[in-house]
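There is one chain below, alone, in structure tokens, taken in the form predicted on its own.
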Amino acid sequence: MAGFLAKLKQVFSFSEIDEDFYDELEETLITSDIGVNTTEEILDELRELVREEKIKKPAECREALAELIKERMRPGEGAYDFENEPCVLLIVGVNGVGKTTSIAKLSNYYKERGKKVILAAADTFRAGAIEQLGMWAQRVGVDMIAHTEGSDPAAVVFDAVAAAKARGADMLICDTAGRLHNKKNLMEELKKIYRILEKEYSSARVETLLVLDGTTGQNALSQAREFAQASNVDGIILTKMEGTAKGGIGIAIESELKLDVKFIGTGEKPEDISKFDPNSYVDSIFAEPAEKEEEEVENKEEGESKEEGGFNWNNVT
């Protein structure tokens, strides 16, 4: 991350806005994991804005570029409408991206906001997955429906739906197997779960959230693309965005796949999750290195807590 910020600072210190400036900016954005296609689109918009606003100095482009990206990243209208009705959150993603801890964080997040939450341990294939989710459920203080390891995931969801209806749950959060996007049989299992939900819980809204490891760069984009083709992905939970991450992958996912980043995982504790805030996200990418260091010191000294919907890059793990 520090290398990217240094390169960005160097670009905006150019003496004039010319093709060398745009070429250097293009290379910097691509290497930040924003990707070639999205970078080209952003630069086309920036060129047009520079002409319209008669921007003369590269330093003045910094804020203009940040605003362009913020507009791209802003969640669409109704992005969180699922919160206002009985719903099922179906959490998908490959193993190792932070899926189980994201479920725990979401459970805690909504329980603290007065929602009655039930978990479904439908990842019955990975050894220890049920026990791991069970420990989180106990720690957070929510009910969990589970079968034995190796059982039918759809059967777990079937029983979890019955429990959700009987107990008046506001939200049923379903873990799923860490599906590799090239494993057809696992994707077929996911479709089976959708059929169960449609038949047995038609009164609830189904929201599918894909968990992605933000440090894996273009591989995360590939996973998002494959999952979007195989299932009805409604949004992204971005995890593991520590200070060494380049940071642009969320921009690429939103731009290329039109999928909103809805939550950011910001640590390992149950409370370490927040709704995605494009302003804080982009400002953190474009902040001067000195500004970031000063903010980090202030956060450490004050121990400031994250506000709902906020995001602070320096606190992300």
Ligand code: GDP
Given for the second form:
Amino acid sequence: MAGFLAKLKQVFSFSEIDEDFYDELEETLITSDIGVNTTEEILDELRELVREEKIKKPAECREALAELIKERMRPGEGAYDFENEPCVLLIVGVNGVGKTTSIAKLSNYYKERGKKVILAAADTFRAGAIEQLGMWAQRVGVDMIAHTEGSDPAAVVFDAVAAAKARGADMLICDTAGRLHNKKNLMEELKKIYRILEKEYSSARVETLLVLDGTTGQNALSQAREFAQASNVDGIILTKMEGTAKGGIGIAIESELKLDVKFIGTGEKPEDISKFDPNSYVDSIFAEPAEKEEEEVENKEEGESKEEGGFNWNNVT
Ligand code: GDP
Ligand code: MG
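Please supply the corresponding structure for the form predicted in complex with the ligand (the preceding block corresponds to the form predicted on its own).
To see the whole picture, the full complex is given below, headed by that same chain.
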């Protein structure tokens, strides 16, 4: 990423906005995970803006480009409407991307905001998945409904729906298995879960959130493509976005698949999640290298003091 920033700086230090400038910018964007199609679109928009606004200097272009990308990245209206009504969050994604951890984080996030959260351990496939979720449920202080390993995920969801209704939950968050290599099975499993939800919990809004590992670049994009075909993805949780790992992958997902990035995971602790903020995301990509370094030092200090304060496990029941 440091190489990308240095390159971007170099591009914007060109003396003129000419074809060389656009070529160099194009190459820089493509190598930052933004992808070919999105880069083309962005550059077309930029050329138009340069003409309209009579922008003369590459340095001014930087701001225009950042603004243009922020606009693309802004989650659509109603992106978080699910929060305001009884809802089911169905968390999908391949193994290892951070589904279970994100569920712990979302539980913590919404519990802190006064919501009653219940978990469904519907990843019954992966060894230890139920125990892992159970451990988080206990730490964060939310209830979890589980069956045994290997049991039918839809049956777990069925019971979890009954519990959510009986206990007056605001939000039921379902873990799921991540077997993308067997797409047909996965699709069938998800379909069955959707059917149960429709039939047993029609009063709740279903929000399917796809978890993607932000460090995996174009790979994350192809996972997003596959899942968008297999289920109704309503938004993305982009994980492992702490530190300098931030690439342009979020931009590609938003632009090429028209999927909103809704949450960003920035660590392994329950509080390491936030709603996606296009301004800070894009600014961190486009910051001058010097600014960027300062920002990182600041973040690090913040991180350290957070670490000291720590998540108080004694507060959870
Ligand atoms: P799952 O297989 O999709 O359920 O993934 P897990 O939730 O088990 O996470 C896989 C690994 O990624 C674990 O070691 C997590 O601690 C780690 N992880 C998840 N989210 C983040 C994140 O935002 N940042 C970092 N650094 N690690 C994460
Ligand atoms: Mg898991």
